[in-house]
Every structure is written in structure tokens, then in C-alpha cells.
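Here's a solo chain for you in C-alpha cells, the form predicted on its own.
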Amino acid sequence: MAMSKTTNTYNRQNWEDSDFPILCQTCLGDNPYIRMTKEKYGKECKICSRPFTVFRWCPGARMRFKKTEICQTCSKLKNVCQTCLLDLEYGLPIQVRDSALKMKDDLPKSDVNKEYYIQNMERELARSDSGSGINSKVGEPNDLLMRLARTAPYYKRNRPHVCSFWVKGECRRGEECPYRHEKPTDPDDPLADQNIKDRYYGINDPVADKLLKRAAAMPALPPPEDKTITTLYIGNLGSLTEQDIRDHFYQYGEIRSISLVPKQQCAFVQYTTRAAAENAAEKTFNKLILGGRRLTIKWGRSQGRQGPSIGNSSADIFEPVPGLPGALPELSNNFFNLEPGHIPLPNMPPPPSLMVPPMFGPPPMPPFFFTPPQASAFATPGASSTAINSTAASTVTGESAIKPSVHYPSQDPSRLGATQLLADRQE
């Protein structure tokens, strides 16, 4: 039930008067020097219908003027901004915060009960310092809220509204128009229809529904089944050093080693215990920002699974693919002293360059029709003929005793160039 400032002044002592509003950084704007207008009991609170002090200001250049929408008592009850009704700690809608912290809204909805409840809560807030006893759960850390929370103010929310005359093609102000000359959003979009009371009570908030669906689709980092893995992969390091990584990750547990790979801009942090590694992965996954860069967190791989193990009898045996050659034979002639596990070589004789050719006898001597130059001139003809006959006999005996195998092409009787050997064999 709304109360006028002129009539029904019996409850005027409960009207709110304040010196400065409760605002978030986004609503204040990026300008550290702003001017505000203060109007005492200027409007009624849109939640409890009590008159309160209204503040109005411009958050920056080319931004629209903003003003407080709810009183400070309602703002302290929910720990929200008086203008945008977003949580002061995380910058999220009330419905998202309450669902993450599992808080129940016990604020009455009827006018009489609401006025009585607000008066009682206002007395408690006056006795306490800053309302810490009212919503103590708001300050508790929560993984979902940390992932959805904004890390910087979103000043785009302070832009002017769309010019309705420009949409109809009737705006004549041009660049001097304080409103945006842009195409409006789809009227069927659920984000275009927002009720301030629904947002405050945390029901039927389209923005909160969108954020909750985004949170459900967010990737997770489950720990690996191998309990021996205590290593985390840290990616997208940029110019971060090993000391920067150590200074941040030591808070989760004792670090055994840090391996930095500058070429890949990544590092591997190994903890002494599995519990410390799981704690670090849970606290840093998808929300760690160091040096202005969002780091990529993954679990490291087990060293036993990085490569195929040799001699693993428990490995799965698969059927051979038809059409492919069979397995290579085992290594039998280990000429190069290769270690076990090398590529096996086929069972084949060594190359000709590594074989020692057999020792052949002297080639047959052709019959001489003249005295050799090295023979003595004083030798008798009988002696010379006897020597020649003995040499020829020894040659024939040597040929019959040693029958060399064909090794070089010139030794093959069927090839050109071996006519002399063929003639000798025919004789």
C-alpha cells in the first residue's frame, strides 16, 4: 500500500533518509568525479512502497542518467545494488545467487506483513554494524558463483535507451539525440520483459535463467582414475615465469617440481599428494587469471601411458587386417649389435660388400712357344720342357682340386668376358 507524503503521515517516522546510495561499480561508472542530485523522500520504494531518498547521476559521457530504485533497507536485506538489483559481491542476479547458496526467500509478499517485516529488519540493521548477521551466507565462497561472476565492471549496461522516434523514422536530432539510433531487440525476446519485483524476489527472472543454463553447460574437470597422477598442465602462460606459477600454486599444497616449457607457453606442476592436486584443479579450473591472461588448467598424463610398453603380455590382441603384409621375421643376423626392440631385419645373407671372396688358385699358364724372359739363357731345353710340363700338371691338379664358385660376373662362363676361363675348361 503506497503512502503519500502529504496524507497518512502517521508512519512518516519510518521513512528513509540517507546521505549516500548503495551502488555497484558498474552503476557508478568509470568517472571517479561525478555529481549527484539528492531528493529527500523523492519516490516510493518499488519493493516496500516506503518513501526514501532518491539519488540521480550520470555515470559517464554518452551514458544515460541513472537513479536509485529501491530503498537502502531492501538493498541491505538482499545485499544488492539500489539501481540494478544485482548482487554487490558477484554482480549476479538474486535468483542465481540464492540457488547457488541454497538460500530461501522468507520476505513476505503482502503489504501489511511486508511493512511489519521491514520495520523489524530495519531495527536489527540499526543495531548491527553492516547487516552481517542478516545475510552471512552471501560472503561464503562458492564455485558456481566464482565461475559466473564478472571480473570487471560492465559499463555497456549504462548506455542510453533506443530512440523510439528513430525507429519510426521521425527523429530529427541527428547526432545531438541523447538516445541510441540502433535497431531494437526482438519484442518476443524474454530478456526484453523484466519485472523488478520478480528480480528482487528471485522468481521468473529471464537473465537468471539464462545464466543458470550457461552454468549447466559449462565444462568440468573430473579427476583421472589413476590415483598416481599428481601433475597439472598449465597453458597460455605468455610471459609468466616459474616463480609466478610457484607463488600462486603453492597455496594449494606442497609442490614437488615445476617444469616450464617456454616454446609451448605451458608448464607442468607436480604436487606431492593427490589431494593437493585435486584441490588446485578445483580452485583454478576455468577461473584462474594471472598477468591478465586466463590460464588453461588440465590434468597431466600418466608417465606409464605416454608410450607403448615393451613386452606387455596383458595388451589386447587384435585380429590382423586383411590385405596387409604379415609381421616381419625376428632379427637373426645382428651385424650392427642392435638392442632388443629395434626394427627386426629379415633373415637374409650379408651383402656382397661384407663377404670375403674365396681364395682362388693361380690362373692357368698358356703354353709358351718361346723362352720366357725370366728364364735363364743357359738352361737346357730338356730342363725347360720338364719345368713346363710340371707346371702344367700342377695347374691341372689345382683346377681339379679347387673348383671355385661363381661370385663375380666375370667368373660366369655364360657371360661375355669369360672366354678365357671357358676355353680353359673346354681343354
Contents of the next structure:
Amino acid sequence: MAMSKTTNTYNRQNWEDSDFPILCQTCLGDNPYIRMTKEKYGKECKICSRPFTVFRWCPGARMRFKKTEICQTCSKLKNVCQTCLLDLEYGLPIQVRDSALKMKDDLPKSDVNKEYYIQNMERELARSDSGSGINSKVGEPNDLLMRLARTAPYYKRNRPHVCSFWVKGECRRGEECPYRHEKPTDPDDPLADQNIKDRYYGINDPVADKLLKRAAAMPALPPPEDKTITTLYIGNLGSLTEQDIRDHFYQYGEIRSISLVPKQQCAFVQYTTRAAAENAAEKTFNKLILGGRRLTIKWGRSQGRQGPSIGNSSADIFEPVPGLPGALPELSNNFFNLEPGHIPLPNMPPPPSLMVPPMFGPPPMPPFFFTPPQASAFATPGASSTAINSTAASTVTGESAIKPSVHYPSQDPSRLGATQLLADRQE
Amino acid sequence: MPKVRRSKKPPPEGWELIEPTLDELEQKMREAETESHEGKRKQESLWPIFKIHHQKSRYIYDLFYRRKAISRELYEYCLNENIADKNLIAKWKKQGYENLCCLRCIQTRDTNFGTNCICRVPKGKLEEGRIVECVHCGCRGCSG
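Pass me the form predicted together with the partner chain as well; I've looked at the form predicted on its own already.
Below is the entire complex, every chain and molecule, led by the chain shown above.
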């Protein structure tokens, strides 16, 4: 700790000198004309307790005179205003900004550790010279912070303190008293006990807690439970074209399709993957402004359907085509640890309509065809198993199973592709 | 104890007429000097001093320049005896400073930005209609 200005300047925390304060717009006040006094080594920095240059000015009529509370090094480290300790771009408490930007800034807080750190940082800052050091924290404007930030300057911060004599009923000054004759803030209010060190280090700041709670309560779009929905409903389109939408939404993932409904001023964007759709929803919900208007984003039900809904019914359910091998069921005994979608299809016997059992020999039967106990669930279990057992019976059962339901024209044996022999056989 | 006289000569004629008022003012001054400081701000306790000082000088200035009730000799005797403040009266002779409260309020070296005291601002220019008591002498506006 430097005791006087000149003692031991080598490798010690030096007193700070500066030319101009680092301040935010609200602290400076509404008047563009300001007179400011500068006092070298006027006070100790509230954080690092080094003497530093104190600037003092009046932020407007009926305002108390404000002065810089922390030194420039401390304010540059956190990119905050020297007086109010709020972020220079957003005007938000340090804790809020750090949690939104996911920045962990571990400044040492105690005694010699802190002095050592500040001393080194000051040297770094002096060497690297403005510009870069401060800009490194800016990056692209964070959306959450922009929404939390105030839009207009909050001059209530600059008001004079409450007249303590008036609170007791003893204020003799009356009209000319420069202090506020108002009720003081409720001491039970959690916002009442704030501490400059806590606010600076971003711990235990009641204002920040309040803002973060508000941030968490902001509207959000939950993904629908049905995992197969990958469509987003986009409303309030106005005059946007499909190309505009495609140009914007392609960045979130591969678009499967876009359908516009100009009558309803909306569009449905369908992605190939669910992840892409969720990503798009997160990035655009309540944020996207295209063509000058904010688009309403909701989860869609299906392409072309009107109206948004967090629906879970998928697209029109079609009947399974009869006569075709059905989708593989979930294996209850997953002997081979196979994923349900990845089971290599066994060499299924050809559809019964073309099956001529004895002529062409028994269909090649892979061994494990017998092992799954769920063999009955297969579409042609009866046919296949009985084919092994009795050839004659199978034809009968096979025929009775398929004869009435010819779904595709090609299943009709009388069409092209079926041999005349077969056709004779079937009829 | 009567006030100490620096000059050995006796005061000129007309002194007896003004003496009682001056005595009274001096008495007030002594009281102001010995008042307790309770319930007053630090600067506020000095305000009566400045006020009485102003009153004394005003009395003599008025007698000579306005009412012309005393002779120049007597007037100058008062100035020499420091009954009235000659610097303050010098200001009162200037245009715009006729009602100047005290000399501190026009001393620009005393202020941060080299200006006069707030009490020197004419009430018309001082928007907001707020009451000011200047910190030096408690004056509520000495011009305009």
C-alpha cells in the first residue's frame, strides 16, 4: 500500500491520475452544458482504495452533485460507469450482464491479492491502450440484455437524498432545503441494503436479482411434446414473400418446405430435423423482425393447416397398406441390442400374391426368423409360418388375406407385371 | 465598555446624534458573537454577523449619501474608525451593486467555477421560483 504519492512507486499500487471520467449518460444528466471540477487524488476508490482523480458535476437542476466513486482502472475492468457502477452499453447491473453473457470474472476481493491484481491490470491497460481493452467485452448486442435495458434515461437516480431532519420533523430550512422532503424508502424492502462492493463484484445484488427474475418470467415458447413436429407457424407476415422467409430461416437448418397462406398473412416453415426447428423457434420467437414488423412464431400442427396450435396430432394418418410388410415393432427382447430403426430387414418372403410356394422352392429363411417370439406380429406371419408347415394351406390363407384389399393398382394381379399364369391362378 | 477609539482626537460634531444607534448596533453584534451554535448549521451561525455588519455600514451610508444628515468629516471619521466598512460602501456606489449583501458574495476566487454567489442572481432570472439562502451570509437575493 503506497503511503504517500512518491514512496515506493516500483511494483506498488500507484495513485491514479486521469483526464476525463468514464461516465454513463444518465449520470451526466439532461443538460448538455456541464461544468465539472477535477480534483487530483481527491478520494479513495471505493473498490481498490487507491487515491484517484475525482470529477464532480451537477447533473441538472434540483439534482445532487455527483462525483466519480471508483477509479478508472476498476471501471475499465468491468466496463462500467465510474459513478453508478452500471454497464456502459446497457445500463444494467454487473451481475445481470455477466449472467446473460455467461462471463465469469473472478477478481480477487481481499487485501493484498486485490491490490496486486489491480496493479497488474492497470499496467496492462496502460500498455494496451484504450480501444481494444474495452471493446473485447462488447461483441454482438445480446438480445436478452437489450430487452432488459431501459429505453429512456432514469434521472431519478440523480435526485438529492432524503432530508433526514424532515423525516424527524425538524427541518428548519423549509422551502429552500435542497434535500428531498419525502418518505424514505422502506427499510424492509430488499432493495434498501445495497453495497457497492457487492454490486461491483456481482454477488448478492438485490437489484440484479429482481431483474433476473423478471427475465426468467418473460414469455418463452416451449417446444411441443410431439417430437415429430418440425413446422413453425409464422404470423404477421404482411407483404413478405416466400423467398424472404427462406432467406432468413435457412440459417437454422435445412428447410423441408415453406408454405405461405397469404389470406391469413402467415406461413408454415417445415424443417427436416426437429433440432433445426427448435433452434429456429428459439432464435426467432419474439425476436425476429422482418420487413419492419415483429413476426409471431408458434409451433405448427401440419403444413397447410390454418391456425396455430401446440398440437400433437401428426399429419393425416394413413392406413397401412395391406399386403405389404409392416413396420417393425419394438423388440421387447432386444437380443442384439439393436436400435429399433436399424434392424436390417430380413429377407421377407415375397408378398403372398406372388408367392407360389412349391414351385419356386421355399423362400430363403434366415435363421433368426424363427427366434423372435413376436413373429405373430409380422404382417405375413400366418402366411410365412404356414408356408413352412403346409404349402397348400398357405395359399388359401394367403389368398384370403389379400384378395379383398388391393390397395395399389400394381397389387392387382391382372395388371401389367403379373404373369398370365399368376393371374389365372388368382382368379 | 465603549468602543475603543484608534485616533486620539475626539469625534467631530454630530457624533452625539448618531451615537445611540451605533451603540445599539454594536450591542446586537456582541450578542450575535456570543450566541450558542445549537440547532444551526456551521455557516448559519455566522449569518447574523454579516447581517449586522451590513446594517451598520448601511446606516452610515444612508446618513451621508442619501439623507445627507452628517458632515463629510463625521462620515470619514466613521470610516476611519471602522464603524462602517469602506470597501462595502465603495461597492454600493456602483450601479447594480446598490444592495450588495456582503463582500464575500462577489468574490469569484471563492467559487469553484469563478462565479458570483447565487444571491447575486436577479430573482427574475432565477427560474423555478425557489428560495435561496446563500451560504456565505444567508442573503436571499441582493440584486434585482
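Residue numbers count along the first chain shown, from 1. As the structure is a prediction and not an experimental result, all values here were calculated from the model. In this text, rigid core is short for the largest set of C-alphas that superpose within 1.5 Å between two forms.
Exercise for review: Could you find the option in Val162, Glu278, Met218, Gly174 that lands on the hinge when one rigid part rotates against the other between these two forms?
Suggested key: Evaluating Val162, Glu278, Met218, Gly174 against the hinge definition gives Met218.
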